[in-house]
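Quick heads-up: it's one chain on its own, the form predicted on its own, in structure tokens.
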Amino acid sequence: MKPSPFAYHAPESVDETLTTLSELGEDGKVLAGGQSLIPLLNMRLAAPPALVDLARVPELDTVEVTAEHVRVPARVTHERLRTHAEATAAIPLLRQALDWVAHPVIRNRGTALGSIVHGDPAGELPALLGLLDGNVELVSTQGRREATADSFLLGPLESDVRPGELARAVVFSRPAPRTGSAFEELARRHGDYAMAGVAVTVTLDPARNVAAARAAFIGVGGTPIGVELTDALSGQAFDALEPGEAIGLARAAIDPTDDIHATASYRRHLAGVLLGRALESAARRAAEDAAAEEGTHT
């Protein structure tokens, strides 16, 4: 199938694509990588009467490292993000997280801030949002807001993107020191959508036990489901964790449904399991990362 007719609009300036997407109003959308868009717009599931191509906005390309976080602007693609040295070391979880997105074809072209804008319950990028407490920078010739994952993810494909708006930059928040972190999925092809997902963070404290953890779960309701596993695990040395409780309150928060691919039993005994690996891993880091520290302060 070929899409509906659309106009076509290729702004080389951010100020010019606010100025665009304020004319258009209801009728613009943005393209960036459109490895979501287009396939969309092929099957006429989407019928937007403009594009705006974000192709030739040099300011959108380049991911900024700080103390504090990583900034990653619209145009910066899945791959870009998932082979940038100092992102990665700055935020391992990010790597481990962008490993597992589809194929080096879809990579290459797809955009991680498009990801999170798509919104697909399935999806690594959105459940990041929220885990590494970051936002979501929206633009428009009105002025400039931020978004949270809790006010931005609204629903299955649906996020807090209004008319006339562009979505700028994603920012990630650093972790805390002896933090690591572990990304965890399962799907019926390497590169598909996961029947069930978890990102996973855990600090210790220097004694090498347990000070915090956190997790967020895909493909187990419509947006990604957070929860707080620091009370089940506080105080648990990193080599010898009893995640069961933590597993618990995991599958009580989750809500999955059945599906041609699982059965909601399936993929909340599923999500249990895979948090399990996931808590080990994390932990294992975490003091490899302590042990690092301490190395650069003898």
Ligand SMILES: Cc1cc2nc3c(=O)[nH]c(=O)nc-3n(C[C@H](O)[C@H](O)[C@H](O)COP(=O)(O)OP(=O)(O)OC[C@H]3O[C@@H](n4cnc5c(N)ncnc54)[C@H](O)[C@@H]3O)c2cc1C
The other form holds:
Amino acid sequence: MKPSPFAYHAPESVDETLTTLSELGEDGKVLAGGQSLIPLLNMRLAAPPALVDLARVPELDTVEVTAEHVRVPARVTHERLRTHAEATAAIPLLRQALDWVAHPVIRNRGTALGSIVHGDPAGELPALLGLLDGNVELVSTQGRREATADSFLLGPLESDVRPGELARAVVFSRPAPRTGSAFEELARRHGDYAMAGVAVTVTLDPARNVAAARAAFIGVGGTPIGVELTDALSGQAFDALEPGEAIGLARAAIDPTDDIHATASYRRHLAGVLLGRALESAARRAAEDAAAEEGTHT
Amino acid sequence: MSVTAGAHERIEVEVTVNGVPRAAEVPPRRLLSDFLRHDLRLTGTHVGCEHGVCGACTILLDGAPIRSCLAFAVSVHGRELTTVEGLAADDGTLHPVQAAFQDQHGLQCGYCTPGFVMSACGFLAETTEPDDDEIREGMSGNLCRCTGYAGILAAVKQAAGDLRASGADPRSQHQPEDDAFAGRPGGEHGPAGGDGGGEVPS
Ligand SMILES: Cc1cc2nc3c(=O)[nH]c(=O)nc-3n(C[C@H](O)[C@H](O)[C@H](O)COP(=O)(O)OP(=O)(O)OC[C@H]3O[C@@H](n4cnc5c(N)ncnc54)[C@H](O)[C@@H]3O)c2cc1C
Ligand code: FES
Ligand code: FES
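Previous: the form predicted on its own; requested now: the form predicted together with the named molecule:
First the chain shown before, then all remaining chains and molecules of the complex.
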């Protein structure tokens, strides 16, 4: 189908975008890559009176990598971030997650931040917001605020962008030394939304035993579900993990439902299997990271 | 220049399509797929699902494959588009990717084919020596109800080899003098359809 008619605004700067959004109030909707919004418009599941297109705002294009953070503004596509050497070296989990996002052709237009704002329960990037202690920077003519995963991701396809606001960038924290990460998921076809998936980070102590571990699950709740696994794994050797307790904790924390692709009990089982695999790879990568770091200091 | 238009106003959109400057006045809600098909009368780009799932509408935007059903014409003002009409040589000789689809039986009804061909052109520009898994992943965003995919995967593999041999950029129009096929058995893809294998677009 075709979208219902909408007024169109293509401002040329962030300031102009904010003025336009403020004038439009409840009527205005931001158009970023369109890879989630346009399907909704075409199916007439959404019919906003006005779109504010970021197509002419190049100041939202540049990824910044500092000693602490990777900052990804609103126009950065999945594909550009996935292939950004400096950003993915700083936070390998970005690449590990983005490899699972959609198909290459969708990644060429869809934006990383748009996917977080869209808040699909099976989207990969919303899971990174909490796991990497991320913040979404929200700006309007009234000022600026920051939101964490807990305050920003409110429910399935619902995030806390208020009328008049632009999500300007998402900022992810770089991992601590001796940290490894992994993203595992199962989808019916590579590139489709996952039936279940998990992102994990594992940090080792200098003796290569687990010092901290966390996971964030997708597709098994209305928003990504973070699970703290440090108590279940701490002190275990990186190459002899016994993930049983961690898997038990995770299976109790998630809240999957039935749909045409999989039953809730299958998803619960799957989430545990994926967690076991992800922990193993993340711990191995953490040991590699530790070895590389010692190499640079000797 | 910033742009503002009411829901029923028309906006002039200028683009370069297959190297030719084109323009039309369209309402904001005109999908890029419909802009190409209805306003510019380039009906090679097909429309299947109109929500991003089937890939039939895939075209190149500044050389990168995108879904034309998931973009508005007004959003791509000033940019360069390549559609399936822009691939064959002026004399009708098929582009290596099109020729490979013909050789390897990569199509039956042909509805999905323009999308697969454009996805393959974008993919092969990025990945010049793909292995079978990379080809599967590269083509995973396109659906075909007829072929069962084996012929399509074989076609992309053949095209990858042919493009490596000729060194041509798969995103540009085929230049027959670059033609690396002349000596290949069954590899004549002239406008007369040398191997009798199929229709050639006019
Ligand atoms: C076939 C297909 C398969 C897909 N598979 C996956 C997948 O496996 N995993 C996955 O994660 N995603 C998948 N996607 C979705 C894709 O990742 C989208 O790109 C992403 O969800 C939205 O980003 P966008 O830039 O396209 O946002 P848009 O579609 O432009 O916008 C989405 C929503 O966010 C709002 N918005 C966007 N940016 C801003 C901003 N800066 N400020 C305020 N509001 C904003 C919009 O108003 C809209 O409500 C798929 C899409 C398709 C079509
Ligand atoms: S018509 Fe565009 S993806 Fe199906
Ligand atoms: S050849 Fe018929 S849909 Fe692919």
